[in-house]
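Only one chain comes next, encoded as structure tokens, the form predicted alone.
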Amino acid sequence: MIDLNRVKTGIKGFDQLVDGGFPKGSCILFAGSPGTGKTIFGMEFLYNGAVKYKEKGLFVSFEQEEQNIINSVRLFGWDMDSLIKKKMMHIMSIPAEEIKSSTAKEIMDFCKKNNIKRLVIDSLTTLSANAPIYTETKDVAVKDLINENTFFSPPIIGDAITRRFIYRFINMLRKIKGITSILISEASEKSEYLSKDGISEFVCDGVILVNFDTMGGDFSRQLIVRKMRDTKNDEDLHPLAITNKGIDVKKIKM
């Protein structure tokens, strides 16, 4: 196995289904349905990075205000106002409608300025479906039809150019040094695919997924690490609990 730089999450009982933690530089793909502490395992990830490990982190949200984001993390005793006044922690809010093709590269931008080591991305489903991808019409079939100069958006263009999107978006973080990224995604219902873009499953280097268990028991929502690139993963489905003082992946009793 390679010996990697571990980037720790801090989150109880996790770290130790992937060998001590996540692959220093990785991306990793957070996919489940609503409700399942998707936002909740991000923040916390984000907050013991500043607390226990002295890293800076980014949260980008296109679905929540600042304020509601920080409202909604002190049910867990997580003092953020102190954390984004030291510049330890930031919070990026975005509305889905003032997404623009220069988006990635402002966050990517602002993460290289400010020496961002944890970035979460909440959600990549919301910025792949509603960033205006542009495309140069020499890479489309019907270029003869239009002017050179004409521009597609993916409604027009369709899924071809919104998992382009994503490849390029993925890339572009792991070119960013010492950077670990969550991106949060809407799980796939009913497909072959764990997210709904299809895509970022293949191009992310880990991915984890969170459900509902609707058979009963005393745990609602269940975690499994899909797969972890250049490390040993814990393959099992774990309960997932929601704390007062954050998310706790239980142990399997045998």
Ligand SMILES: Nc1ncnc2c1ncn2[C@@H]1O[C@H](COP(=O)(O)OP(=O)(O)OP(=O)(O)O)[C@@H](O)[C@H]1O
Given for the second form:
Amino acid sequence: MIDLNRVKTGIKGFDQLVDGGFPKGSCILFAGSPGTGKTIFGMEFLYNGAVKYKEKGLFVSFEQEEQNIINSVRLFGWDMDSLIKKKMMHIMSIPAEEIKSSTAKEIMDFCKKNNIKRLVIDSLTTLSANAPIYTETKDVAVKDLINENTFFSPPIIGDAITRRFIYRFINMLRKIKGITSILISEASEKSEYLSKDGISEFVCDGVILVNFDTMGGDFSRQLIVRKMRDTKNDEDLHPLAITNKGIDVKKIKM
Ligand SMILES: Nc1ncnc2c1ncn2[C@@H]1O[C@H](COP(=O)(O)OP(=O)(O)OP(=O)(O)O)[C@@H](O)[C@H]1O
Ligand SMILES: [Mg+2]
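Hand over the structure of the form predicted in complex with the ligand; the form predicted alone is what we had up.
Following is the full complex, with the preceding chain placed first.
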């Protein structure tokens, strides 16, 4: 029986950690340090979505070119070209330096027009660091921050603008009915916050964290579901392997 309220990733060992899948319509922050498998996880979510669950997906990358993304997952046996031809899968590649304040709206409009059910943004960190640079001052309530007697250094204003952008972006996403999204976030290995902006982990409905364990053992990557609203989620650290078939979230050893 298909549970209409859960969006299955179909990723080996993962769905059972989150009550069968992500809550439908949720925004999930997928945070991890470099090379932990964030992009592969996002692509597998979309590939399985299209092939197993017949849901249309959009992958937005600010890091890699479309062909590069398609080639890198071919090693896992995922034929993205044919899914793209069938319009079950879309890839939007936007160089970071070409991100504009309108980019977020363009992504939303594309999702609505093409009946996208699964969205992956790679990464929210890059989008939120670049998009607000071009935001008009009337949109960011600069007057709330600056008055005649106070001086704010540019980085503080920059952080505030980035945060406001993230709130607005995630709220816009939630308003699109029936779209479940993974927002990839670049986390540093030992930071106080899960994200660089320090707020997206609070705003998103779910947070998954992947880290490198440099202490040795069979698997060096570890995944934990840090938060999942409306879900009785698993709270353990799980070894994460990348095999020739994709992501494999292992059971913890007793
Ligand atoms: N075919 C494969 N088989 C096994 N492991 C692979 C394969 N392809 C990639 N990997 C592993 O996956 C890692 C890259 O995964 P991915 O691109 O998803 O990481 P990421 O977290 O998105 O990294 P970044 O932060 O740099 O974007 C590689 O460093 C490599 O260790
Ligand atoms: Mg990546």
